[in-house]
Amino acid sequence: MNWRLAVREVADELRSAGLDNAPQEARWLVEHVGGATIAELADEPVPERLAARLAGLIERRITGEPLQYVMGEWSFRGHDVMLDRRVLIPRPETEIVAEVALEEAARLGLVRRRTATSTSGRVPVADLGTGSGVLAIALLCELPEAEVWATDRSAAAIAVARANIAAQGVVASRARIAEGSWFDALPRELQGRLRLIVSNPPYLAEHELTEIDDEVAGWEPVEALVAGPTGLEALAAIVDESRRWLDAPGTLVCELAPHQGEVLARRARDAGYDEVVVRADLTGRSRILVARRGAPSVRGS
(Lines of atoms letter the chains of each structure in order from A and count residues from 1; the text may use other names and numbers.)
(Lines give C-alpha, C1' and ligand atoms only; values in the text may rest on other atoms or scores of the structure.)
Protein backbone atom coordinates (compact mmCIF):
# COMPACT_ATOMS: atom_id res chain seq x y z
CA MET A 1 0.00 0.00 0.00
CA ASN A 2 1.31 3.45 -0.87
CA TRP A 3 0.54 6.70 0.94
CA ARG A 4 -2.03 7.95 -1.58
CA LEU A 5 -3.99 4.73 -1.32
CA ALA A 6 -3.68 4.89 2.45
CA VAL A 7 -5.55 8.21 2.52
CA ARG A 8 -8.46 6.73 0.57
CA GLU A 9 -8.61 3.60 2.70
CA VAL A 10 -8.45 5.56 5.96
CA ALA A 11 -11.19 7.90 4.72
CA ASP A 12 -13.38 4.90 3.92
CA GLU A 13 -12.88 3.48 7.42
CA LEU A 14 -13.66 6.77 9.10
CA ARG A 15 -16.69 7.35 6.89
CA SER A 16 -18.00 3.89 7.71
CA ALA A 17 -17.73 4.81 11.38
CA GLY A 18 -19.99 7.80 10.78
CA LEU A 19 -17.39 10.56 10.97
CA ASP A 20 -18.53 13.58 8.96
CA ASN A 21 -15.11 14.99 8.08
CA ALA A 22 -13.59 11.66 7.07
CA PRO A 23 -11.55 12.78 3.99
CA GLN A 24 -9.84 15.65 5.81
CA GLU A 25 -9.24 13.65 8.97
CA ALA A 26 -7.77 10.83 6.88
CA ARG A 27 -5.31 13.24 5.29
CA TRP A 28 -4.32 14.68 8.67
CA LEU A 29 -3.77 11.23 10.17
CA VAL A 30 -1.76 9.94 7.24
CA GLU A 31 0.39 13.06 7.07
CA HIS A 32 0.89 12.91 10.83
CA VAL A 33 2.15 9.31 10.65
CA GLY A 34 4.12 9.88 7.46
CA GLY A 35 5.75 13.05 8.73
CA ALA A 36 5.17 14.93 5.47
CA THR A 37 2.41 16.07 3.13
CA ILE A 38 0.68 13.64 0.82
CA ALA A 39 2.28 15.41 -2.14
CA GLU A 40 5.69 14.74 -0.62
CA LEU A 41 4.91 11.16 0.35
CA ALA A 42 3.39 10.51 -3.09
CA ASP A 43 3.40 6.87 -4.21
CA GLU A 44 6.06 5.64 -1.79
CA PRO A 45 5.09 2.43 0.00
CA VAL A 46 3.96 2.71 3.60
CA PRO A 47 6.52 0.99 5.88
CA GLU A 48 5.07 -1.84 7.93
CA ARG A 49 5.76 -0.19 11.27
CA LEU A 50 4.05 3.04 10.16
CA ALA A 51 1.08 1.10 8.79
CA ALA A 52 0.70 -0.51 12.21
CA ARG A 53 0.92 2.87 13.91
CA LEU A 54 -1.68 4.31 11.54
CA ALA A 55 -4.01 1.40 12.22
CA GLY A 56 -3.75 2.07 15.94
CA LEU A 57 -4.62 5.73 15.50
CA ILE A 58 -7.59 4.87 13.29
CA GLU A 59 -8.92 2.50 15.93
CA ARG A 60 -8.68 5.19 18.59
CA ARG A 61 -10.49 7.68 16.37
CA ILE A 62 -13.25 5.23 15.47
CA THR A 63 -13.93 4.59 19.16
CA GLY A 64 -14.70 8.29 19.57
CA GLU A 65 -11.44 9.75 20.87
CA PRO A 66 -11.05 13.31 19.54
CA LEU A 67 -8.70 13.63 16.58
CA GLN A 68 -6.48 16.12 18.41
CA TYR A 69 -5.85 13.67 21.25
CA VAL A 70 -5.31 10.82 18.80
CA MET A 71 -2.61 12.84 17.02
CA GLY A 72 -1.27 14.25 20.27
CA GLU A 73 -0.74 17.66 18.76
CA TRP A 74 -2.57 20.55 17.10
CA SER A 75 -1.89 23.98 15.68
CA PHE A 76 -3.09 27.21 17.29
CA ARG A 77 -2.47 30.38 15.30
CA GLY A 78 0.40 28.61 13.57
CA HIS A 79 1.99 27.37 16.79
CA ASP A 80 2.17 23.58 17.19
CA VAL A 81 1.26 22.36 20.66
CA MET A 82 1.11 19.01 22.43
CA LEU A 83 -2.36 17.89 23.51
CA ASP A 84 -3.73 15.07 25.62
CA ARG A 85 -6.64 14.49 27.99
CA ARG A 86 -5.08 16.65 30.70
CA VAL A 87 -6.16 19.80 28.82
CA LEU A 88 -8.95 21.14 26.64
CA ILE A 89 -8.67 21.05 22.87
CA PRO A 90 -8.16 24.61 21.50
CA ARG A 91 -11.12 25.75 19.44
CA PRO A 92 -11.63 28.38 16.72
CA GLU A 93 -13.43 30.72 19.11
CA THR A 94 -10.37 30.74 21.37
CA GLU A 95 -8.28 31.87 18.41
CA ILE A 96 -10.66 34.84 18.21
CA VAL A 97 -10.07 35.46 21.92
CA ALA A 98 -6.33 35.53 21.23
CA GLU A 99 -6.80 38.00 18.38
CA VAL A 100 -8.99 40.29 20.48
CA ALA A 101 -6.45 40.17 23.32
CA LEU A 102 -3.64 41.08 20.92
CA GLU A 103 -5.71 43.95 19.52
CA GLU A 104 -6.25 45.21 23.05
CA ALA A 105 -2.55 44.91 23.79
CA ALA A 106 -1.74 47.05 20.77
CA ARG A 107 -4.40 49.57 21.80
CA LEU A 108 -2.72 49.74 25.20
CA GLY A 109 0.63 50.51 23.62
CA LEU A 110 2.39 47.16 23.46
CA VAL A 111 4.38 46.54 20.29
CA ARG A 112 2.88 43.70 18.30
CA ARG A 113 4.61 41.58 15.70
CA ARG A 114 4.32 38.04 14.41
CA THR A 115 7.92 36.93 14.94
CA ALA A 116 8.84 38.18 18.38
CA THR A 117 12.33 37.38 19.63
CA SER A 118 13.15 40.30 21.91
CA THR A 119 13.60 39.54 25.60
CA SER A 120 14.02 43.14 26.67
CA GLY A 121 10.37 43.88 27.37
CA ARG A 122 8.90 43.31 30.79
CA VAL A 123 5.29 44.47 30.61
CA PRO A 124 3.37 41.99 32.78
CA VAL A 125 0.30 40.27 31.34
CA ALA A 126 -1.52 37.17 32.56
CA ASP A 127 -3.29 34.14 31.10
CA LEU A 128 -5.46 32.70 33.86
CA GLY A 129 -6.43 29.03 33.53
CA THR A 130 -3.89 28.51 30.79
CA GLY A 131 -4.63 24.82 30.11
CA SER A 132 -2.43 23.76 27.20
CA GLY A 133 -0.86 27.22 27.18
CA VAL A 134 -2.10 28.34 23.78
CA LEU A 135 -3.22 31.83 24.81
CA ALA A 136 0.02 32.39 26.71
CA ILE A 137 1.97 31.25 23.66
CA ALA A 138 0.10 33.69 21.41
CA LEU A 139 0.96 36.53 23.80
CA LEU A 140 4.60 35.48 24.10
CA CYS A 141 5.15 35.04 20.38
CA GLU A 142 3.35 38.17 19.23
CA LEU A 143 4.08 40.66 22.03
CA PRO A 144 7.87 40.94 22.38
CA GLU A 145 7.58 43.33 25.33
CA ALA A 146 5.34 41.07 27.40
CA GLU A 147 6.25 39.06 30.47
CA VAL A 148 3.49 36.45 30.43
CA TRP A 149 2.20 34.83 33.61
CA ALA A 150 0.48 31.53 32.75
CA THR A 151 -1.50 30.04 35.65
CA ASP A 152 -3.68 27.01 36.25
CA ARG A 153 -5.00 25.24 39.33
CA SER A 154 -4.37 21.86 37.66
CA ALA A 155 -0.84 20.54 38.11
CA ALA A 156 -1.44 18.24 35.14
CA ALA A 157 -2.38 21.17 32.90
CA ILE A 158 0.63 23.14 34.14
CA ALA A 159 2.89 20.29 33.02
CA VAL A 160 1.41 20.42 29.51
CA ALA A 161 1.59 24.21 29.33
CA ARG A 162 5.19 24.21 30.54
CA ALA A 163 6.22 21.77 27.81
CA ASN A 164 4.36 23.67 25.10
CA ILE A 165 5.76 27.05 26.15
CA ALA A 166 9.31 25.67 26.36
CA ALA A 167 8.95 24.34 22.81
CA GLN A 168 8.48 27.89 21.49
CA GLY A 169 12.17 28.70 21.90
CA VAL A 170 13.68 31.96 23.09
CA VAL A 171 10.33 33.64 23.82
CA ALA A 172 9.80 31.12 26.64
CA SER A 173 12.33 33.09 28.70
CA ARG A 174 9.61 35.71 29.20
CA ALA A 175 7.11 33.20 30.59
CA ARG A 176 6.31 32.75 34.26
CA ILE A 177 4.28 29.63 35.05
CA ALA A 178 2.43 29.32 38.34
CA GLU A 179 0.02 26.79 39.84
CA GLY A 180 -3.03 28.11 41.64
CA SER A 181 -6.64 29.22 41.29
CA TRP A 182 -7.04 32.41 39.29
CA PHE A 183 -5.35 35.36 41.03
CA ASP A 184 -4.16 33.24 43.96
CA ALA A 185 -1.38 31.97 41.69
CA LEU A 186 0.05 35.44 41.10
CA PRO A 187 2.53 37.26 43.35
CA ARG A 188 0.95 40.15 45.27
CA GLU A 189 3.40 42.63 43.79
CA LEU A 190 1.62 42.29 40.45
CA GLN A 191 -1.53 43.90 41.84
CA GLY A 192 -2.25 47.06 39.89
CA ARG A 193 0.51 46.32 37.37
CA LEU A 194 -0.94 43.90 34.82
CA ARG A 195 -1.51 45.55 31.46
CA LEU A 196 -3.66 42.72 30.13
CA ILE A 197 -5.50 39.74 31.62
CA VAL A 198 -6.84 37.04 29.31
CA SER A 199 -8.74 33.91 30.27
CA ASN A 200 -10.69 31.03 28.78
CA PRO A 201 -12.19 29.69 32.03
CA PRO A 202 -14.78 26.93 32.46
CA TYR A 203 -18.23 28.38 31.75
CA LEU A 204 -20.63 25.46 31.48
CA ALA A 205 -23.27 24.88 34.16
CA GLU A 206 -23.34 21.42 35.69
CA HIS A 207 -26.61 20.50 33.96
CA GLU A 208 -25.19 21.52 30.57
CA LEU A 209 -22.57 18.77 30.60
CA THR A 210 -25.22 16.27 29.54
CA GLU A 211 -26.23 18.49 26.63
CA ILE A 212 -22.89 18.73 24.85
CA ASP A 213 -21.29 16.38 22.36
CA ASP A 214 -20.10 13.03 23.77
CA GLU A 215 -16.74 13.62 22.09
CA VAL A 216 -16.30 16.60 24.40
CA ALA A 217 -18.02 15.45 27.59
CA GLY A 218 -16.55 11.97 27.45
CA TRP A 219 -12.94 12.90 26.80
CA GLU A 220 -12.01 16.44 27.81
CA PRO A 221 -11.31 17.37 31.46
CA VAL A 222 -14.60 18.15 33.18
CA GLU A 223 -13.00 20.64 35.56
CA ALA A 224 -11.94 22.75 32.58
CA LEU A 225 -15.46 22.71 31.15
CA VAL A 226 -17.83 23.03 34.11
CA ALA A 227 -17.68 26.07 36.40
CA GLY A 228 -20.43 25.08 38.82
CA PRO A 229 -24.22 25.06 39.20
CA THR A 230 -24.76 28.25 37.15
CA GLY A 231 -21.74 28.23 34.82
CA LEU A 232 -20.88 31.78 35.90
CA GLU A 233 -18.76 30.92 38.94
CA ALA A 234 -15.30 31.19 37.35
CA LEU A 235 -16.10 34.18 35.16
CA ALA A 236 -17.71 36.05 38.04
CA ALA A 237 -14.66 35.47 40.24
CA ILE A 238 -12.34 36.76 37.52
CA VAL A 239 -14.45 39.81 36.69
CA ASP A 240 -14.94 40.77 40.34
CA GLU A 241 -11.25 40.61 41.27
CA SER A 242 -9.49 41.51 38.02
CA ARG A 243 -9.83 45.29 38.11
CA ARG A 244 -7.56 45.71 41.12
CA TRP A 245 -4.89 43.62 39.39
CA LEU A 246 -4.92 45.77 36.26
CA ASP A 247 -2.82 48.83 35.56
CA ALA A 248 -4.64 51.91 34.29
CA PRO A 249 -4.98 51.59 31.40
CA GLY A 250 -5.48 47.87 31.34
CA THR A 251 -7.89 45.34 29.85
CA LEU A 252 -9.57 42.08 30.79
CA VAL A 253 -10.45 39.70 27.92
CA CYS A 254 -12.48 36.55 28.69
CA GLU A 255 -14.13 33.86 26.64
CA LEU A 256 -17.75 33.14 27.61
CA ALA A 257 -20.88 31.38 26.44
CA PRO A 258 -23.17 33.43 24.18
CA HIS A 259 -26.00 33.63 26.74
CA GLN A 260 -23.64 34.97 29.43
CA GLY A 261 -22.57 38.16 27.69
CA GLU A 262 -25.19 40.55 28.99
CA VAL A 263 -25.03 39.51 32.64
CA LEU A 264 -21.23 39.56 32.70
CA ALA A 265 -21.09 42.94 30.99
CA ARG A 266 -23.30 44.32 33.76
CA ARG A 267 -21.13 42.68 36.37
CA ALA A 268 -17.99 44.24 34.87
CA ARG A 269 -19.59 47.69 34.90
CA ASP A 270 -20.62 47.14 38.54
CA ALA A 271 -17.01 46.17 39.30
CA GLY A 272 -15.92 49.64 38.16
CA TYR A 273 -14.69 49.06 34.63
CA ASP A 274 -14.76 52.22 32.53
CA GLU A 275 -15.72 50.59 29.24
CA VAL A 276 -17.24 47.17 28.61
CA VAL A 277 -18.04 45.51 25.29
CA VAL A 278 -18.95 41.97 24.27
CA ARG A 279 -17.34 40.85 21.02
CA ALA A 280 -18.77 38.23 18.65
CA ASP A 281 -17.18 35.08 17.27
CA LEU A 282 -17.07 34.14 13.58
CA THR A 283 -20.70 32.97 13.72
CA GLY A 284 -21.90 36.30 15.12
CA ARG A 285 -22.59 34.97 18.62
CA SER A 286 -21.53 36.87 21.73
CA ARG A 287 -18.33 35.19 22.84
CA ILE A 288 -15.71 37.57 24.31
CA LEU A 289 -15.97 39.99 27.21
CA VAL A 290 -13.67 43.01 26.91
CA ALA A 291 -13.53 45.17 30.05
CA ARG A 292 -11.27 48.23 30.03
CA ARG A 293 -9.87 50.16 32.94
CA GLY A 294 -8.62 53.72 32.37
CA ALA A 295 -7.82 55.59 29.18
CA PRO A 296 -5.77 53.80 26.48
CA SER A 297 -2.13 54.61 25.89
CA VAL A 298 -1.40 57.12 23.15
CA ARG A 299 1.57 55.11 21.96
CA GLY A 300 1.06 53.38 18.61
CA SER A 301 1.59 49.68 17.97
Ligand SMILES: C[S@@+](CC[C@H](N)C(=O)[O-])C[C@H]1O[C@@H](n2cnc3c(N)ncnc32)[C@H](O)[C@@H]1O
Contents of the next structure:
Amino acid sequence: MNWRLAVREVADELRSAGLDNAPQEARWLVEHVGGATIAELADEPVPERLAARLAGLIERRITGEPLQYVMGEWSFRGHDVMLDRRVLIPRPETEIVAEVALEEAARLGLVRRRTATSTSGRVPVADLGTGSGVLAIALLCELPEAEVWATDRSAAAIAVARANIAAQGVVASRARIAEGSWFDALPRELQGRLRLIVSNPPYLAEHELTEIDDEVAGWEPVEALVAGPTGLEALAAIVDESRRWLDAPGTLVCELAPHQGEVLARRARDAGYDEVVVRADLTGRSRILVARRGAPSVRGS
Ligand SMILES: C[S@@+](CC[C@H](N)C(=O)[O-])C[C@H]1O[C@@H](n2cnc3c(N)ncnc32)[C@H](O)[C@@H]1O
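Moving on from the form predicted on its own, kindly provide the form predicted together with the named molecule as a structure.
And the full complex, kicking off with our chain again.
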Protein backbone atom coordinates (compact mmCIF):
# COMPACT_ATOMS: atom_id res chain seq x y z
CA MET A 1 0.00 0.00 0.00
CA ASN A 2 1.25 3.51 -0.79
CA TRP A 3 0.74 6.67 1.29
CA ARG A 4 -1.95 8.17 -0.95
CA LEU A 5 -3.97 4.99 -0.73
CA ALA A 6 -3.40 4.91 3.02
CA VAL A 7 -5.09 8.33 3.40
CA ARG A 8 -8.16 7.05 1.59
CA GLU A 9 -8.32 3.86 3.65
CA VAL A 10 -7.83 5.70 6.94
CA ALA A 11 -10.55 8.19 5.97
CA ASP A 12 -12.94 5.29 5.26
CA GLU A 13 -12.19 3.72 8.63
CA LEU A 14 -12.69 6.97 10.51
CA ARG A 15 -15.88 7.72 8.58
CA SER A 16 -17.28 4.27 9.39
CA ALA A 17 -16.57 5.00 13.04
CA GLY A 18 -18.79 8.08 12.75
CA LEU A 19 -16.12 10.77 12.82
CA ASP A 20 -17.30 13.98 11.12
CA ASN A 21 -13.98 15.28 9.90
CA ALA A 22 -12.66 11.93 8.61
CA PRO A 23 -10.79 13.06 5.44
CA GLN A 24 -8.92 15.86 7.22
CA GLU A 25 -8.10 13.70 10.25
CA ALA A 26 -6.90 10.90 7.97
CA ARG A 27 -4.52 13.29 6.25
CA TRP A 28 -3.19 14.62 9.58
CA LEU A 29 -2.65 11.10 10.96
CA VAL A 30 -0.92 9.84 7.82
CA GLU A 31 1.31 12.91 7.57
CA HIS A 32 2.12 12.61 11.28
CA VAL A 33 3.23 8.98 10.89
CA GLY A 34 4.93 9.54 7.54
CA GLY A 35 6.77 12.62 8.82
CA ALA A 36 6.06 14.59 5.63
CA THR A 37 3.16 15.97 3.60
CA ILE A 38 1.04 13.68 1.43
CA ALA A 39 2.39 15.47 -1.64
CA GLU A 40 5.93 14.51 -0.53
CA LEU A 41 5.06 10.96 0.51
CA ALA A 42 2.98 10.44 -2.65
CA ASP A 43 3.19 6.94 -4.13
CA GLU A 44 6.02 5.64 -1.92
CA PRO A 45 5.12 2.36 -0.21
CA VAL A 46 4.21 2.60 3.50
CA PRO A 47 6.88 0.63 5.43
CA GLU A 48 5.38 -2.18 7.54
CA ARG A 49 6.57 -0.65 10.80
CA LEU A 50 4.81 2.63 10.02
CA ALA A 51 1.66 0.86 8.83
CA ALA A 52 1.51 -0.87 12.24
CA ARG A 53 2.04 2.44 14.00
CA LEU A 54 -0.73 4.06 11.94
CA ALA A 55 -3.09 1.19 12.76
CA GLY A 56 -2.41 1.74 16.49
CA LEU A 57 -3.22 5.45 16.23
CA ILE A 58 -6.41 4.78 14.25
CA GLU A 59 -7.52 2.34 16.91
CA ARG A 60 -7.03 4.98 19.62
CA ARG A 61 -8.90 7.60 17.59
CA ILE A 62 -11.80 5.25 16.89
CA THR A 63 -12.22 4.51 20.58
CA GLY A 64 -12.81 8.24 21.17
CA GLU A 65 -9.41 9.64 22.15
CA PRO A 66 -9.06 13.22 20.82
CA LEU A 67 -6.94 13.46 17.67
CA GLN A 68 -4.46 15.86 19.31
CA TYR A 69 -3.67 13.38 22.12
CA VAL A 70 -3.43 10.52 19.61
CA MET A 71 -0.87 12.50 17.59
CA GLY A 72 0.80 13.83 20.74
CA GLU A 73 1.42 17.17 19.07
CA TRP A 74 -0.41 20.21 17.71
CA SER A 75 0.31 23.63 16.31
CA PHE A 76 -0.74 26.91 17.95
CA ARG A 77 -0.27 30.01 15.79
CA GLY A 78 2.38 28.07 13.91
CA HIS A 79 4.28 27.07 17.07
CA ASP A 80 4.53 23.28 17.48
CA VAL A 81 3.83 21.83 20.92
CA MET A 82 3.61 18.32 22.34
CA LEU A 83 0.39 17.37 24.07
CA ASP A 84 -0.98 14.62 26.26
CA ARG A 85 -3.71 14.12 28.82
CA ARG A 86 -1.88 16.20 31.42
CA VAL A 87 -2.97 19.38 29.60
CA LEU A 88 -5.93 20.95 27.82
CA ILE A 89 -5.90 20.76 24.03
CA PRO A 90 -5.35 24.34 22.78
CA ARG A 91 -8.50 25.71 21.12
CA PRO A 92 -8.83 27.95 18.03
CA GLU A 93 -10.51 30.66 20.15
CA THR A 94 -7.42 30.78 22.35
CA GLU A 95 -5.43 31.75 19.24
CA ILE A 96 -7.68 34.85 19.13
CA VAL A 97 -6.90 35.48 22.81
CA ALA A 98 -3.20 35.36 21.90
CA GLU A 99 -3.78 37.79 19.04
CA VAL A 100 -5.69 40.21 21.29
CA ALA A 101 -2.96 39.96 23.96
CA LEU A 102 -0.32 40.74 21.34
CA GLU A 103 -2.34 43.71 20.06
CA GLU A 104 -2.60 44.97 23.64
CA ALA A 105 1.16 44.51 24.07
CA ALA A 106 1.76 46.62 20.94
CA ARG A 107 -0.70 49.23 22.26
CA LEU A 108 1.39 49.35 25.45
CA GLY A 109 4.45 50.06 23.36
CA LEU A 110 6.08 46.62 23.34
CA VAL A 111 7.90 45.65 20.17
CA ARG A 112 6.00 42.96 18.27
CA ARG A 113 7.65 40.63 15.79
CA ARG A 114 6.43 37.39 14.21
CA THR A 115 9.63 35.52 15.09
CA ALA A 116 11.49 36.96 18.01
CA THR A 117 15.12 36.12 18.55
CA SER A 118 16.22 38.95 20.83
CA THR A 119 16.77 37.97 24.45
CA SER A 120 16.51 41.27 26.29
CA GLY A 121 13.59 40.18 28.56
CA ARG A 122 13.13 43.59 30.17
CA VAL A 123 9.34 43.71 30.35
CA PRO A 124 7.64 41.20 32.68
CA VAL A 125 4.39 39.63 31.44
CA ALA A 126 2.50 36.56 32.71
CA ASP A 127 0.43 33.66 31.41
CA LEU A 128 -1.57 32.27 34.35
CA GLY A 129 -2.76 28.65 34.00
CA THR A 130 -0.38 28.00 31.16
CA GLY A 131 -1.28 24.30 30.57
CA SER A 132 0.71 23.18 27.53
CA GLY A 133 2.35 26.63 27.50
CA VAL A 134 0.83 27.85 24.25
CA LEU A 135 -0.05 31.41 25.30
CA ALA A 136 3.33 31.84 27.00
CA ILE A 137 5.02 30.55 23.82
CA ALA A 138 3.12 33.05 21.64
CA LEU A 139 4.26 35.87 23.96
CA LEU A 140 7.85 34.61 24.06
CA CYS A 141 8.11 34.15 20.32
CA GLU A 142 6.32 37.35 19.29
CA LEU A 143 7.40 39.86 21.97
CA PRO A 144 11.20 40.05 21.87
CA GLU A 145 11.43 42.33 24.94
CA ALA A 146 9.21 40.23 27.20
CA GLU A 147 10.22 38.17 30.21
CA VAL A 148 7.35 35.67 30.28
CA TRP A 149 6.12 34.11 33.52
CA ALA A 150 4.26 30.85 32.79
CA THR A 151 2.41 29.47 35.83
CA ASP A 152 0.07 26.61 36.65
CA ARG A 153 -1.22 24.91 39.80
CA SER A 154 -0.80 21.49 38.18
CA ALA A 155 2.72 20.06 38.47
CA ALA A 156 1.90 17.75 35.54
CA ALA A 157 0.95 20.70 33.32
CA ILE A 158 4.07 22.58 34.37
CA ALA A 159 6.19 19.62 33.18
CA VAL A 160 4.53 19.77 29.73
CA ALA A 161 4.83 23.57 29.51
CA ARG A 162 8.50 23.39 30.52
CA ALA A 163 9.26 20.89 27.73
CA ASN A 164 7.28 22.86 25.14
CA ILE A 165 8.90 26.17 26.07
CA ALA A 166 12.40 24.62 26.04
CA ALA A 167 11.69 23.27 22.55
CA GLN A 168 11.20 26.83 21.22
CA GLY A 169 14.96 27.45 21.30
CA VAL A 170 16.66 30.70 22.23
CA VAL A 171 13.44 32.50 23.29
CA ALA A 172 13.10 30.03 26.19
CA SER A 173 15.85 31.89 28.02
CA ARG A 174 13.30 34.68 28.66
CA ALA A 175 10.77 32.28 30.25
CA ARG A 176 10.21 31.88 33.99
CA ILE A 177 8.14 28.85 34.91
CA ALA A 178 6.43 28.66 38.29
CA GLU A 179 4.00 26.29 39.98
CA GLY A 180 1.18 27.62 42.19
CA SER A 181 -2.33 28.97 42.32
CA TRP A 182 -2.80 32.11 40.19
CA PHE A 183 -0.79 35.00 41.69
CA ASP A 184 0.67 32.84 44.53
CA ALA A 185 3.01 31.38 41.91
CA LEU A 186 4.65 34.77 41.28
CA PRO A 187 7.39 36.44 43.35
CA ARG A 188 6.13 39.43 45.39
CA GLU A 189 8.64 41.74 43.66
CA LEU A 190 6.53 41.49 40.51
CA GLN A 191 3.61 43.29 42.16
CA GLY A 192 2.84 46.48 40.24
CA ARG A 193 5.37 45.56 37.54
CA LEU A 194 3.61 43.22 35.09
CA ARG A 195 2.81 44.97 31.84
CA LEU A 196 0.48 42.27 30.56
CA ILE A 197 -1.37 39.38 32.18
CA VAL A 198 -3.00 36.81 29.93
CA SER A 199 -5.04 33.85 31.10
CA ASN A 200 -7.31 31.15 29.77
CA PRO A 201 -8.50 29.79 33.12
CA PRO A 202 -11.09 27.05 33.65
CA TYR A 203 -14.57 28.58 33.25
CA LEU A 204 -17.11 25.77 33.28
CA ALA A 205 -19.48 25.31 36.20
CA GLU A 206 -19.43 21.84 37.81
CA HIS A 207 -22.87 20.92 36.44
CA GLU A 208 -21.76 21.84 32.88
CA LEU A 209 -19.26 18.97 32.78
CA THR A 210 -22.10 16.53 32.17
CA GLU A 211 -23.43 18.70 29.32
CA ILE A 212 -20.29 18.84 27.18
CA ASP A 213 -18.96 16.43 24.57
CA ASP A 214 -17.59 13.11 25.93
CA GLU A 215 -14.45 13.68 23.89
CA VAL A 216 -13.75 16.71 26.13
CA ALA A 217 -15.21 15.62 29.48
CA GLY A 218 -13.83 12.09 29.29
CA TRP A 219 -10.29 12.94 28.26
CA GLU A 220 -9.16 16.45 29.18
CA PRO A 221 -8.04 17.32 32.74
CA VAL A 222 -11.03 18.35 34.81
CA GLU A 223 -9.00 21.02 36.64
CA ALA A 224 -8.39 22.68 33.26
CA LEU A 225 -12.12 22.78 32.49
CA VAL A 226 -14.09 23.30 35.68
CA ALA A 227 -13.71 26.38 37.88
CA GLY A 228 -16.22 25.50 40.61
CA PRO A 229 -19.96 25.58 41.33
CA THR A 230 -20.63 28.71 39.23
CA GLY A 231 -17.86 28.60 36.60
CA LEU A 232 -16.81 32.14 37.53
CA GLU A 233 -14.49 31.28 40.42
CA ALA A 234 -11.16 31.33 38.57
CA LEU A 235 -11.95 34.38 36.42
CA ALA A 236 -13.26 36.30 39.44
CA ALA A 237 -10.10 35.54 41.43
CA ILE A 238 -7.91 36.70 38.53
CA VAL A 239 -9.93 39.86 37.83
CA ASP A 240 -10.01 40.84 41.52
CA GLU A 241 -6.31 40.35 42.17
CA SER A 242 -4.72 41.24 38.83
CA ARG A 243 -4.90 45.04 39.03
CA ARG A 244 -2.36 45.33 41.82
CA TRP A 245 0.08 43.10 39.91
CA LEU A 246 -0.10 45.30 36.84
CA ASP A 247 2.04 48.30 36.07
CA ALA A 248 0.21 51.43 34.84
CA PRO A 249 -0.32 51.27 31.95
CA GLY A 250 -0.88 47.54 31.99
CA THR A 251 -3.52 45.17 30.67
CA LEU A 252 -5.33 41.97 31.65
CA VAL A 253 -6.57 39.72 28.83
CA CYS A 254 -8.71 36.69 29.74
CA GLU A 255 -10.65 34.10 27.80
CA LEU A 256 -14.21 33.53 29.04
CA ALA A 257 -17.49 31.89 28.06
CA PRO A 258 -19.88 34.13 26.07
CA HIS A 259 -22.45 34.41 28.90
CA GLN A 260 -19.77 35.55 31.39
CA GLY A 261 -18.72 38.74 29.58
CA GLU A 262 -21.12 41.19 31.16
CA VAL A 263 -20.68 40.10 34.76
CA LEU A 264 -16.89 40.01 34.48
CA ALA A 265 -16.72 43.39 32.75
CA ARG A 266 -18.67 44.85 35.69
CA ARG A 267 -16.37 43.08 38.12
CA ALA A 268 -13.28 44.48 36.38
CA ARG A 269 -14.69 48.02 36.61
CA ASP A 270 -15.45 47.45 40.30
CA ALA A 271 -11.87 46.22 40.77
CA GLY A 272 -10.70 49.67 39.61
CA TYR A 273 -9.76 49.07 35.98
CA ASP A 274 -9.87 52.26 33.91
CA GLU A 275 -11.11 50.75 30.64
CA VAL A 276 -12.89 47.45 30.14
CA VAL A 277 -13.82 45.91 26.80
CA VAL A 278 -15.27 42.49 25.97
CA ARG A 279 -14.08 41.32 22.58
CA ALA A 280 -15.64 38.75 20.27
CA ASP A 281 -14.20 35.66 18.59
CA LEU A 282 -14.43 35.01 14.84
CA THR A 283 -18.04 33.87 15.17
CA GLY A 284 -19.03 37.12 16.90
CA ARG A 285 -19.47 35.64 20.40
CA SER A 286 -18.09 37.53 23.40
CA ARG A 287 -14.99 35.57 24.42
CA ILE A 288 -12.25 37.89 25.64
CA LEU A 289 -12.11 40.30 28.54
CA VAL A 290 -9.66 43.18 28.11
CA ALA A 291 -9.16 45.29 31.24
CA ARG A 292 -6.75 48.20 31.07
CA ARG A 293 -5.08 49.90 33.98
CA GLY A 294 -3.93 53.48 33.44
CA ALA A 295 -4.88 53.39 29.76
CA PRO A 296 -5.35 56.74 28.04
CA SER A 297 -8.28 55.92 25.74
CA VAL A 298 -10.42 53.07 24.42
CA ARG A 299 -9.53 51.89 20.92
CA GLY A 300 -11.32 49.16 19.02
CA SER A 301 -13.86 47.08 20.92
C1 LIG B 1 -8.34 26.07 30.27
S2 LIG B 1 -6.74 25.46 30.73
C3 LIG B 1 -5.73 26.55 29.73
C4 LIG B 1 -4.42 25.97 29.31
C5 LIG B 1 -3.68 26.83 28.27
N6 LIG B 1 -3.41 28.16 28.80
C7 LIG B 1 -4.49 26.94 27.00
O8 LIG B 1 -5.04 28.02 26.73
O9 LIG B 1 -4.57 25.97 26.25
C10 LIG B 1 -6.59 26.14 32.35
C11 LIG B 1 -5.29 25.85 33.08
O12 LIG B 1 -5.39 26.49 34.37
C13 LIG B 1 -4.80 25.64 35.33
N14 LIG B 1 -5.38 25.97 36.64
C15 LIG B 1 -6.55 25.58 37.19
N16 LIG B 1 -6.70 26.12 38.41
C17 LIG B 1 -5.59 26.87 38.64
C18 LIG B 1 -5.16 27.68 39.72
N19 LIG B 1 -5.90 27.85 40.83
N20 LIG B 1 -3.98 28.32 39.61
C21 LIG B 1 -3.22 28.19 38.48
N22 LIG B 1 -3.57 27.42 37.44
C23 LIG B 1 -4.75 26.78 37.51
C24 LIG B 1 -5.12 24.23 34.85
O25 LIG B 1 -4.23 23.30 35.41
C26 LIG B 1 -5.00 24.39 33.34
O27 LIG B 1 -3.70 24.08 32.91
